[in-house]
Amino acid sequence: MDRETYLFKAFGFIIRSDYYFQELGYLINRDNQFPEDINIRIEDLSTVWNEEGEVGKFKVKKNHTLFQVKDTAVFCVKDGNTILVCPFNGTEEDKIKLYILGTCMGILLIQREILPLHGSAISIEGKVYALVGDSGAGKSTLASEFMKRGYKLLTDDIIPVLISNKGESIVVPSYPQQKLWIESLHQFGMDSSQYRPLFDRETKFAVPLKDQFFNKPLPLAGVFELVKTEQSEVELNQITKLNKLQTLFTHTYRNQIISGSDKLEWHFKITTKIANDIFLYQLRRPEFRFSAAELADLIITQIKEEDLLHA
């Protein structure tokens, strides 16, 4: 018999898939007008992990990327259409899924050669501001900050962005929910008894958004690294030249699998073309206290200014 599949749409794509996500915009597909660009399927992968696979390891090839989390699942992520994915018994699906949406669907995008920035993008004026960083610099924290303020939220955790025809570098919408903290919910007065906690993570949540999420490609027009340090004040320092390649490099999603997968040179020349075209600052915040009001009032000055000076 053959198994139920779900159509949504995600990251600009539309994707059929053998899992059903509550996040994402599931569609009626009448008359089939919805062909799927990407499949995402249960298979059994046991041969292929046998021949190929090394638990621990990212196993690349171009256009093929074989890996296992352990107690999880085996997934299989090929040709930039399909991700395979081989259950363990007993494996929950929220956390299955928490992986395809996330590691699957970046080296998805790397194979598409769509850059994926590991961050969260705001649209401010008509355009997008990327907030990069490591995990837990606070890059969700500060977006829920500048949503308070009344403007809109592209993506969370993944941030596609692509050449258009016309030589702009484009962020994608990705689907409408946030992650956060217990201890960002707290600060911004929401009841963490409203959302779900994602899987393995009971003091981290899954937020739907509505009305605070932007569903259509913007330019990007600049990138904000996050950096939590031990001073006491934030601080904001332009980055310029080589090192806005290496800030580029550093912040996409998986980019460990960019040499395997024979990308190495895309990735150059997309990083060098965005690097030209956008501007980089490095923020630095103090670890020990909440600053998110402080950072979003200084990135509003500062794209100002820029604005200001490329008028």
Second form
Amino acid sequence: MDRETYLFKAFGFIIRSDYYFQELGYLINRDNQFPEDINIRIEDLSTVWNEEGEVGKFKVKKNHTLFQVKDTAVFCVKDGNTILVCPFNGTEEDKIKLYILGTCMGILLIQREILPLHGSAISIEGKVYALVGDSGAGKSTLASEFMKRGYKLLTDDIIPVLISNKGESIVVPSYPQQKLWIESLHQFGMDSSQYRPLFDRETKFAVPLKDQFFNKPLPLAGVFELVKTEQSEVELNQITKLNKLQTLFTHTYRNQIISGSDKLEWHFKITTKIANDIFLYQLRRPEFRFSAAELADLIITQIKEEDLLHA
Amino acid sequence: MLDISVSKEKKLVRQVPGNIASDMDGEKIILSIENGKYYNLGDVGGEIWDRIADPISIEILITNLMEEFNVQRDVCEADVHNFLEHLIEEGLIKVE
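Switching forms now, from the form predicted on its own to the form predicted together with its partner chain, please provide the structure.
Below is the whole assembly, all chains and molecules, this chain first.
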């Protein structure tokens, strides 16, 4: 049966999808014969779910990960090129799409041996700096501060890192959208009524990016790990030696599937390679105070120092 | 503590299979697949690690290292035993 599909470009791939994503760059109409890299299909997964599925768990095999999101859908990511979705009746489509572009893409990137770091990536003077951290650490808010200053964003949730033929660590742009908490919108003087809430989570909003999006791959130069503290001052400390690997592991998106996907060795090799090439810092920010401007100043100063050191 | 100095010349030491090694900042880094931990063996430690990929007697290992790094026997023995005991504790090598 022929059904309508859409072509998009995201994460450096051409994607053919049964779902329409307004946040992705819509490519060409469906009549064009375009070889896609990734397929997103709606499919009945009840048989495979009944055989292998387990609520609350990623069922991970090499090149095949199956999971269910409660009251939403069953997802299967396989072979580094296919995302299958079996939606439950009455599920909000926006919620499904959030999991496709989030968890599913993260798993797919691991299957393709592209490192998905969890965070935002900004371009400064032709190089990429990754802001990583746990959920709520302030990655997107800090990224917004940089955009306010005229810097461009390559991605705001998953940072795909690969090693080029020349042996460089490269960040590939994902898609032109930011996700911001309502508090951050207000801090930056943005009106939340102009933006679409991410499904029923009314406190976090989808903010489309236009000129502030950088759409070409760039080399990765540094990683800043954001951590909340109860101290009142911001603090910057270099991450060294084995802690570099631990930090890169901790902030690998969906790292719980790496072992089951038989990708431990690959992950170890790519993170040691990256740790050799870049600098890493931990940035501690006060939990109860809006400090984005201070943090951005600190980062800019540090980048200048690193550039002088390695010039 | 495992006393590996007793009749050491008879004992063979080797890597436990399934650990992966890589280089970072000029030092040998190991990932234990078993426990998911990272280890930094340093540069000399990395040298020893490479030499125990296949079973080798501790006596021969020490003699080789003494020649390579031009150190005295008592210093070399102490350092190597210390290092190997750490690796045994972490389950990275076997002595038999």
